[in-house]
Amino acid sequence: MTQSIASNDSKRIWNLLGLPFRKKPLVGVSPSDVVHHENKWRLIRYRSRPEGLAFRTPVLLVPSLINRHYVLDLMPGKSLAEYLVAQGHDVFVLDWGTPENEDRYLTFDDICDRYLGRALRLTSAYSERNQAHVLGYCMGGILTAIHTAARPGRVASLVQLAAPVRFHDDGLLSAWMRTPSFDVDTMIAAYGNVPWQLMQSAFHLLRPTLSLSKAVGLLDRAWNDEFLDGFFALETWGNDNVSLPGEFFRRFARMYRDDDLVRNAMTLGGDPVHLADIRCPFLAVTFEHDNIVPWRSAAEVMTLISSEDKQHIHLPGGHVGAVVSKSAARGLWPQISGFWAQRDR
């Protein structure tokens, strides 16, 4: 007990030593091929298992906006697209890309309906039924829930993960974002986009002591060489941040101000958006110490929709933590695959 004690502890100072020279982990590295590249944003699809797909219907993957997709992919073992690859599915996931500075002029509709909904109608197109299981991921999620609202028609069941729908709740986000002196216009008019260091700096004060937190955490565990690959791996996903195409964000704040999704006062493309009007499969997802969705506003959905086939699991950890930990690996992984596993026909 004794040898191994000093053992970590001389590796922990030999690997602190290193960091410095440390080679980062490789991130989103899973196989896969760009099926569809448009503006900035492309459809991704994972390459199948040699033995082919257990499955018929594709799985599409759809993360926030506002960070990079292979959150979804972050690095071999941490990866929930390696997983479901290996379990048979046909896996896509859309990348939203870098927005440019003539990308400001990009609407909610333009998103969340033009986009989102021609990579739902080319994943479909590689099932007979023409239909894909669809997951949201945060803001991936609102958008996932309002597309499949307004557009069901090829959404073959509908996950939502750490995805909010009701935006006036006890959160720090919603205060904020709520805030009268939070002039929305006036900062797109400055920026056009809106800037990541912005929204990166607003989810660190999300958790002020959290850089500490997490200084605390690599000295403790620095020792643990499958620990510290996993640390930068995420943090290098969480500091690869995008801005936000000004006019879409105009239409999404005021989501939060006006928390219209729940009072059935968005439209989509014109058309009415009512969460009444998703009937597919439903699994939502909620994490109890999430700090950027609380999780009673993500949970919400499930008295909103009309679906007679639905699940609500609920569990510890965090917004991200838990979606790419071991234990995700253990429990929330095989629950999403064996959710579409079921539902598959």
Second form
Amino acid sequence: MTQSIASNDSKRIWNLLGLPFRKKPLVGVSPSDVVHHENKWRLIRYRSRPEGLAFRTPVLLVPSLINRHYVLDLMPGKSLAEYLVAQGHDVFVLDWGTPENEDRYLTFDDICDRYLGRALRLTSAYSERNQAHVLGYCMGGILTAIHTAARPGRVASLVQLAAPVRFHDDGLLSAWMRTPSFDVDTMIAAYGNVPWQLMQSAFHLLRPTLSLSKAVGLLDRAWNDEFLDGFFALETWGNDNVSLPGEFFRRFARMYRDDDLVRNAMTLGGDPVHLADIRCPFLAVTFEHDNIVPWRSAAEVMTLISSEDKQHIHLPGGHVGAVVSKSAARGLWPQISGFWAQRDR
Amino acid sequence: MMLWDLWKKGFDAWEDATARYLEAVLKTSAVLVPSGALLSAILKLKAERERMTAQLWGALGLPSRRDQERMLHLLNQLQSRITDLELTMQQQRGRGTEPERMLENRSN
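Can you switch from the form predicted on its own and show the form predicted in complex with its partner chain instead?
Up next: the whole complex, starting with the chain shown before.
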């Protein structure tokens, strides 16, 4: 025991000294092909396992617009996409890409209706039932819920991963977005797209002590190479943010401020969006210590949809850690895969 | 090592309490309203500068940055509509999309 502690201590010191020279972790490396690209977004299909697919309905993963898609394929052993492929699913992911200055004019409908619709249409064309299972994560979940409510035809089932629907909650983001003196229109006039630096600062302020806490955590577990690889992979992803198209954000902010989803005041391509129109099999996943999306605002969806086949899983953990951690590989991922496996036809 | 563990426990407790306190402070209108107003004022200045630069370019008969962005956006929209048309035509011709053709070949 004493020998093991001493060995950990020397490994810790060795690893800390070697941090500047440590190889950068490889992120988003599961083998994949781009099956469609348009403007800046791409539809990526992961290569299936050597023994072939086990399920007939493909899966479309829809991440948030403000982060890179590879959080769902972080690194070998910590990748939801890799796990799903290994189970025999045909997995697609929507990579929103990096908006350029001209994309300030992209509207909510362009992204949530046209782009997401096309990705879903292309994915579902790979199945004989012409449908796909859809998973929306965080802001991606808001988009998938809206799209499914307005255009349910190609959605075989919907999994909402830490995706809020009630925006008037007790979280910091909600309080900031609803501050009357914060003028969204002026920001868009000034910058065009919402700069990622501004959003990243806001996310840092959600827990101002987080950087210090991470540094202490790093010191504490520096002896563990696996932890260090995961830590730096997550840091790489966390600092690789993208700006948000201005017109899209104008509508998104209004939806947030007016709580349009629960008030049935949202539209998509001119059609009304009522969450009660979601009737497909439904799984909501929320996290107890999620400080970005308070779990109650994500769980609310269970009371708003009309699906008879619906489940809610509430897990410990935070907004990102609970999706890419070792415990996710043991708990969350098998539950998601199992949900789709039971509804495969 | 025990000393470190003890310190770590103390740090975790401090971090949690401080984070909760700061969250409460950052949510108060006494902080939010002036911060929002300050940010909006800075943004207004930047927006005004953008507008004046665009006017200057316009006066010289040159396209402003905004004009160029609008043009590029329209080109992207046009490309998107062409993709819509291509996919619709493929379906109407009964050829299906690429994956649909793959499925067709597989079943044959």
